[in-house]
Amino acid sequence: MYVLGIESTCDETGAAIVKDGRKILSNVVASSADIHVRYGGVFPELASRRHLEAIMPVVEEALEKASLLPEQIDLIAVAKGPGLIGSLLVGLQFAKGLSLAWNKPWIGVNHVEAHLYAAMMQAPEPISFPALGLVLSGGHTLLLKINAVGDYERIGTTVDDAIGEAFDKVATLLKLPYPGGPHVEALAKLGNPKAFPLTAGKVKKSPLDFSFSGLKTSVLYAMKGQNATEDRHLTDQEKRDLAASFQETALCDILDKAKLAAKMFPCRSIFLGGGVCNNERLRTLFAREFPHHNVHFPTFELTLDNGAMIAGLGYEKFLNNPVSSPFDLEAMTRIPIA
């Protein structure tokens, strides 16, 4: 079964065919993050905008790289949330009108879980449950018991910040380039991360809940002073310092959850997905930290917003509920995975 994934939820343009859930024969995808840099951050209607000059590009492109024809597609999937409106709807309405002119079904599956199922497209058959989910992103930091693909339980979120945004506001602090995490993990390789004596968030009542809103104001501290009105000009060693006291903290917070998760339930594997995930050090600290545990990070390229994670979890979908999707569904800016 030839699977069109397609994916617009924020600032990439992604597009991918799938054979069977599984096996990637294209993954195109094409970024606006240079146009977000001037901001330092994601600017929505210039997203927007790229995704309308981006979209059938992109779909072409994944067609002749996989040899397919359109009339060789079996199914086309899209994200239909969660992700900023503009940017949404271009993806949506685009797949509903290649569902018209092509007559094939179509799908709308959630781009959250889809970060999650890039971790199991690779993982080997079959796979074991109950399983421990985490995804890690600029949008969302989730902690879920893994049912099934489909069927979650949270198991604790964010209160404030999603780790990805915390990463990028520390680099805007430290006058970083966007996107801030690549950034980030790069100054921290240099710095020592015992510098700097910073403390996770705590959520009370909530001990498996996330708050990253505090630590980055204690990386504003280090640098500004507790008025946080003038610039103690670091050094650039110890700048380095702080982006690793920063990058240990957040992410041995993420691991000591993850760890007390496991805990819960008869935890037998960890999926991981999300654009945090490709950080060497958190991946360094999961394989150390659960050596008895079948722990699986998606390739690079499927960490990041694309097609191809679509694609495959809309495979996945239908072949439960072969059904197409109504073309009245419409984007959804805020989607609960459980």
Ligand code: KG4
Given for the second form:
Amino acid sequence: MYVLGIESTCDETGAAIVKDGRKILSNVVASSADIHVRYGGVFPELASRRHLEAIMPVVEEALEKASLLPEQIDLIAVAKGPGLIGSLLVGLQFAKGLSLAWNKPWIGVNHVEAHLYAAMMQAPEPISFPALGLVLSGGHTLLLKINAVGDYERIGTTVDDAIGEAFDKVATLLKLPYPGGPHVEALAKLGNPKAFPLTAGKVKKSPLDFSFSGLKTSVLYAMKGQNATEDRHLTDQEKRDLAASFQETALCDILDKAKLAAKMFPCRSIFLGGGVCNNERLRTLFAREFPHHNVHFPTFELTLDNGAMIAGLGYEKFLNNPVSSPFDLEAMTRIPIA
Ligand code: KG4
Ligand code: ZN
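Show the same protein again, this time as the form predicted together with this ligand rather than the form predicted alone.
In what comes next, the whole complex appears, and the chain from above leads the way.
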């Protein structure tokens, strides 16, 4: 079964063809990050306009790279949310249009669930459930108990900033370009993670919840003093140390909470997904600290927003319930996965 997956929730237009839910034949992504750089974050209206321009060529390229014709596609999967409304509308309407034009079924899937599913679609089968799941992206920080695909219990989340958002905000403080995560990581590689004594937030009576806004403010204070008005002129090495200290504190906090969750909810496998999973330090920490678990990260091409994870999850859902989504299904800016 050939599934076309379409992703347009934020600033990446993605289209991919996946065979039988696992074999990625093509995975094309066009990012509009270049136009958001000057704003230090995604400018929603500009993102949706860029999706409009990119969607057709991206889908055509995905078909071409997979050497397939439209009539060979069996299912169209699209991210129905959560995300930016203007961006979501482009992908969703396009998928509905293709479904009508090609006379093929289509299915709307949850983008956050697809991030989590990215590692599952690449893991050796059968997957042993229950498993622990972590979604670490620009918009989400979730700790989940996975009972089965589609059956999740949320056991922890952030009470303020998402982890990727914290990386992006710290990057802005350090005057690094958007999206900041990879730049913070690059700087952190050259710094001493113990140089600045930072701590991540604890949430009263919720030991598995996260809070990163205080940590981000500590970075601000380190740069601008306690009233955030001084300009301390950190040396290049001090900036590297600050990036390293922030990264280590944030990632160790995630690791500690995952360890606690694994104690509370025994499981053999851990699945991680979302853009922050690009971070090599995160991968090293999890591999080292969970020697008795099967730790599954998606490959790098499946961590950031992409169509392949949408196609993979669409296939799985359609297999269990082979009906096309209704045409009045609307884009959803917020959808809980648990
Ligand atoms: O999953 P994603 O593409 O978007 C959402 O669905 O939100 O994740 C994007 C996020 C951004 O915040 C970006 O800075 C972060 O992932 N990110 C990283 C790294 N690469 C991307 N954060 C830390 N280290 C990285 N290497
Ligand atoms: Zn995403």
